[in-house]
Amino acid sequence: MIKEVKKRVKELLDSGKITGFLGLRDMNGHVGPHLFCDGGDLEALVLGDRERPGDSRYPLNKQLIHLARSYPEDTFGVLVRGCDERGLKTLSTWNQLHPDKVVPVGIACPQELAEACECLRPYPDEFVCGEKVEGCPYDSVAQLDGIDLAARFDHWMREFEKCIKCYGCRDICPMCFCKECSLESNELIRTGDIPPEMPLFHLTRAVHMAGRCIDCGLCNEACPADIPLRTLYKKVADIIDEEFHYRPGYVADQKSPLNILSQPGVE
């Protein structure tokens, strides 16, 4: 399967259509991001620990933003799954990436990963390898919606109390692109002070993710306390969809209803 990806990336590099390709590389038994600038280096390119999409996941779009800011005139290729592609589309509407400067190389996620993520669309619009599988419903959200409001409140308070305030969910999120994070503002918490008590952190971040979360689930994987953050953000996404008929990244060039600063006619 990876042969098709390497072939496509080599074509892009050799033709000069991209300056480099942001993908994954296995170094000393650890998979991490790597910028491939020469077709001859692609032997080290991997899709995951066992050469399958999803075995090792990394917020490549977050690294792509840094590349784009440093080299605004260059065009880069990037390895994307369904959620990564949704991220590219959403980042474009927030003016973080220029779509003409990004060339996605898509891979479809396997069925077991789609089910584990409860992903509605576990594949990009166009992909060079993998097999298109059906999306999965949000069972985790439905289970919580099935209990009464007081029990739901108690559930989330118990989950938030487990938080050790490591900021791992924010740091790994490909949609956290603010140059200055309001969660670190002196008005909220001053350097050296004890961080604010829960649930302020998670409720503030959930509001910020409204209309931006692309359901990649990396926050869940990064959380050392196993807080089901993905379920929280899925619920927020459902509310935005119900109220505004919008899910981030499913339609190219469609802006979030909360992205008002870049809407025409808004002062």
Contents of the next structure:
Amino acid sequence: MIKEVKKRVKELLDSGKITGFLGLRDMNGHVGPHLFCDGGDLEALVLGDRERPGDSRYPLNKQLIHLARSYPEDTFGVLVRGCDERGLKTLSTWNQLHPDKVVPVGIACPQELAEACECLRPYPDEFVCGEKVEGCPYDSVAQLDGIDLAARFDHWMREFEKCIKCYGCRDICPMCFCKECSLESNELIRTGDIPPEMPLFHLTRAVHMAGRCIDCGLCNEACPADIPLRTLYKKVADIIDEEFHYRPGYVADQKSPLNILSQPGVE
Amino acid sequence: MDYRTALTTCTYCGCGCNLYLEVLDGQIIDTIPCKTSPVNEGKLCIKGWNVHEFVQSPNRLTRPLLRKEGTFEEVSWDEALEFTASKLRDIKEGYGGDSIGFLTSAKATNEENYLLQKFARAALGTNNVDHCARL
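Now show the form predicted in complex with its partner chain, given that the preceding structure was the form predicted alone.
Everything in the complex follows now, all chains and molecules, and the chain you saw is the first one.
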């Protein structure tokens, strides 16, 4: 699998189409993000499947935004799975990345990862390696929807009570690009107070994920308290889909209904 | 363009969480928790998440300060160490080793903490050693 990716990245770098390729590198015994700039130096490039598929994924789109902000004229390649590509498409509609300046190199996720993620589309539009597998439904959401409202509320309050307010869910999120964050707005959330106000802290973030979350699940993996945030945001995505027939990142150039609603002249 | 991700260990406490510092053209711009670290497995606390901010904080002390006539002045390490050593010696000789206490730090390494307690016991002759992790 990795051979096809390295071949594609080498072509892109050698032809000068991209300044650098943002991918993952296995170095010093650990896997982390790395900008590859030399087509002859791709030995350590990996796909983030160390002990099991997708166990060392990173928010590469977030690092890509950092590069694009400082070097807007340069074109960068980036490693994408299905979720990352949804991120690229959505970030483009929010004017955070210019699609002409990004060359995605896609990989399709295996069945095991698709099931673990409950991913609706575990592959990008184009991919250089991997097999296309069927999307998986949101079983975790269906399971919670099956219990009555009072018990469901108790369930979520118990989960939120574990929060240590590290802001890791926001910090890891490739879709959190705002310069000012509501979660640090004193009118809403007092930053110096621990524990966070419940359920205000988590529901504020959940509302902000509406029409924006691309279901990559990195927040869930970054949570030191193991709060099932992904399930919460999946539910929010379902509501937006039911109300507005929109899921972020599945169709290029399709703006979030919440983005459009805030424009003047739209009722 | 010089873009790097540098693997390092959080200095905030003794846990030893691994993180990547994202460095663009010599400026540290972000912190990324290391997913493959057996210590923190891709997670961090709020302090670890903000390592990139304190490293370059203008409030950070980068040189020793000595209070002279009521105000802090930057001095050389030699002067700071000379002053501290002479005061410690004076206090030990005047009032005994147990009139001195040592507070060590979770931000220092095991080895540095070992050295400090050794210094307290062997050089100053006191068991007055405490640590912020014992709160």
